[in-house]
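One chain follows as structure tokens, the form predicted alone.
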Amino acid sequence: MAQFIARRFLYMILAFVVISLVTYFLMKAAPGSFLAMNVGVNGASFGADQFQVSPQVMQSIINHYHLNAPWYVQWWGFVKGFVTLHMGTSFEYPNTPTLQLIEETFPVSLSLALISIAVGLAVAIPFGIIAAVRANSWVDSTTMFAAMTGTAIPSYIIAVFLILIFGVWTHLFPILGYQGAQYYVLPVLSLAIPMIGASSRYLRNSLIENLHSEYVTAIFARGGTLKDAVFGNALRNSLLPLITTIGPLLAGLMMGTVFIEEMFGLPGMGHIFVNAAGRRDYPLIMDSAMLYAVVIMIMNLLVDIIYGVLDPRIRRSGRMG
């Protein structure tokens, strides 16, 4: 296990370098720049929010981030600042450290994604078990139809229906702001419902396959019941493929929170990341992208470790992931 974790950390470092390089070059390849988009020829600013930046401040930004230096100097400056947590300030928020912006907004996006995954799995696992145990019955058909419907509808469309039903018509939950747990209900459901459909179908198919395997036949031959087969061995083996989807699922949810945060007025990182990309705010783009990459890689590492915990054969072989 220790060797596996050490090897994965080496892969993560390499992946981090590659991701930071790709992000840097794509960012630089985008047309326009923060200077050109926000400062006119006489220092007059323009833009949606009339962001004021003087030529003197711009020159100090150029000097601080070495924007006139070779690309590798600029890239290394971003990476070093991120790793050492001395990120400096973004272009658009020169009076607020980038680290402070991340500390204030990233927990909102991360918690929204993690709670949505927890809620989705809590519902998807029972649905998948019921559909597999009652395979090809009306219960299976009804459950999978509901799952397919939920998967086919985008989260922002689901959010609109939830806002109308629970916010506008019944007033059961607030629809804007962030002052307590009740403000999380509708955003979490908006993200969790599509995931419930996909995960329940995934688990159903995997569980049906395991229920027709030889080791389950042996359980029945020894006098075991369907309950023994499902909860004794088949379910644990069926959860392994489902667990592998959690890492990519977290990545998708965290990027998908951008629409949900905007619709429900949540102060998450998705909002400032989109604005940074539109404004060509290079420091904030780099720091956000690298942070997302680190979180996803750590989640994938945890998934592989859980893999080994659930299946001792994988742990003993040392070939997790």
Partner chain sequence: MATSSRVENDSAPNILPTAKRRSRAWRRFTKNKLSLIGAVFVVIVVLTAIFAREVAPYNPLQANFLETYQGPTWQHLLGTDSLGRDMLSRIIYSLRNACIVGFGAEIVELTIGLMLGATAGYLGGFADTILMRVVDVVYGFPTFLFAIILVVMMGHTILAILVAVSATSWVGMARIVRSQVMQVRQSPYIESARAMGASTWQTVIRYVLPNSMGPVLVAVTFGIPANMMIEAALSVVGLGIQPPTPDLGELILVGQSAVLSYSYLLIWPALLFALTLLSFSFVGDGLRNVFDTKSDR
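With the form predicted alone already on screen, would you show the form predicted together with its partner chain?
There are no partners or other molecules in what follows, just the one chain.
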């Protein structure tokens, strides 16, 4: 197990290097720069929010952010700053350290994703069990139809319908802003509903498979009831594979928060990233891309470790299948 984690960890570092390099070069290849967009040199100003600065000031900005340094120096500066948590400031928010910006916005995104997954699993597991136990009945087909509908439609479309139903027609929940728990309801539901669909269907199928296996027949032969079979063994064996799907799901949810934040006006990391990309705010693009990558990789690693701990076959052999 320790060897497995060590290997995965080394591999994560490699992936992190690749991801940061790719992001760096794509970002640099993008036409235009923050300075060209927002600073007019010697009075050549194009917009209300542009500053007029002299070439000297321009030069000092370039020096301050090392914009003339060779690519590996710049890239290494970003990576080193990120890893040691000394990210400095970004172009867009020169008075707020990026670290503080992340501390303020990232918890919003992360809690959105985590609450959604908790809500999603809390609903998906009972649904999956009911559908599996009553396989091919109307309960099953209704649940599975709802599941399929939920899976096929992305969270931002679900968000649209939730906004219309709960925000516009019934005024039950606020649809814009962030001032308390009730502002979380619709965003969480939008993210959770597609997840409920995928997870309950997955659980149903694997539970049905388990209920048809020989050990369940043995339980029935010994006089056990369906309840014994489901809650004794079958459910546990079906929940295990479900855990492996949570890693990719979380990654998907983190991405989903980007547009859900945009739709509901939540002050999260996704909003910061989208703005940074549009404005060529190099430090902020790098830091947020690296942050998302690290979070997604750590989540995947955690899920794999939990799976390894729970599955006796892997726990003993110390290898992932």
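Under this definition, the rigid core comprises the largest set of C-alpha atoms superposing within 1.5 Å between the forms. Just so we're clear, the structure is a prediction, and the values are computed from it rather than from any experiment. Numbering follows the first chain given and starts at 1.
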After superposing on the rigid core, how much does the Cα of L14 shift between these two forms, in Å? 2.8
